[in-house]
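The data below hold one chain only, encoded as structure tokens and taken in the form predicted alone.
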Amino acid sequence: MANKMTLIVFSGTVDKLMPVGILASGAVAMGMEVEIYLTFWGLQAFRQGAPQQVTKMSAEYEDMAPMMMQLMKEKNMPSWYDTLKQAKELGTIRVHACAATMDLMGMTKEDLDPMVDDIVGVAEYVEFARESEITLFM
């Protein structure tokens, strides 16, 4: 089993991206490769200029939206994006968009943010899973 973890990213929530930024950066400080598979709502986070735009907390969070997001501008913390932009350049991590979802959406490569390495099918991010030691579903 390689040294690997493996993100399923569905949420395009600020309070789901945010994790997968800070999960990355660990991982590859500690010499690990990460895997990232985009699908639905997590791909959309990803297309050409929505990342910056980016600012939803999940419904189940959304009263506390306007603290957390004050809180993160008064403590100078990155956005999501920033987070796992800086991480890709210390380390592996290849971020893999959903055959699947491209297709039902209408999208092509053309439409995602520079990030994005790929589109791969199902079979492949189960060969990815199968590979890593760590498997999260965000």
Given for the second form:
Amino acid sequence: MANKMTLIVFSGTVDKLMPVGILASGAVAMGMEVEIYLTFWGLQAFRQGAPQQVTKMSAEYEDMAPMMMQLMKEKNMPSWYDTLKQAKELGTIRVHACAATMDLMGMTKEDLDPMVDDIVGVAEYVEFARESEITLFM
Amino acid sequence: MDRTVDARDTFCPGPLMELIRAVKEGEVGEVIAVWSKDAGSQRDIPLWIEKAGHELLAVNEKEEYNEFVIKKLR
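In place of the form predicted alone, the structure of the form predicted together with the partner chain is requested.
What follows is the entire complex, opening with the chain shown before.
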């Protein structure tokens, strides 16, 4: 069995993207490879220029968003994007864009943040998940 | 001590990630200290050291943080 973790990143809000960066860091630290599959709103957060601008929280926690953003700023918490980027420098993390979402939104590779490695179809995602000991839907 | 990583201002998993970076950059046999006060790394750092095959020489409790002293073995 490959020593691998797969994250399906469906959500594009700060509260869901933060654990993506942190879990990927932990997996890399423990010697695992990480496959990140970006789809729907998760992929929107990785549009060119978008990662630095995501400030939304999940709708059910919307009232808490200003307080959370304030605390993160005050305590100098690194952004989810920087956390993920640093983890990617330390280990093997591949970031994949969902081909169906790309087509639906009329996006090309040039519209995406440089952290995205490639565009893959769902069958390839299933292969990643099959090889993984951990798969999480975010 | 060959190098000291002051990670007292970072959150989980920041201190662990900074330690890993320092260990990667260092030479085998180097002794590295990491300062951390985040609760996660108090358990994560020893766990990682064991898993990665290095040696935890000491955990020194300071007033507001802990100092982990690691020897790079490989």
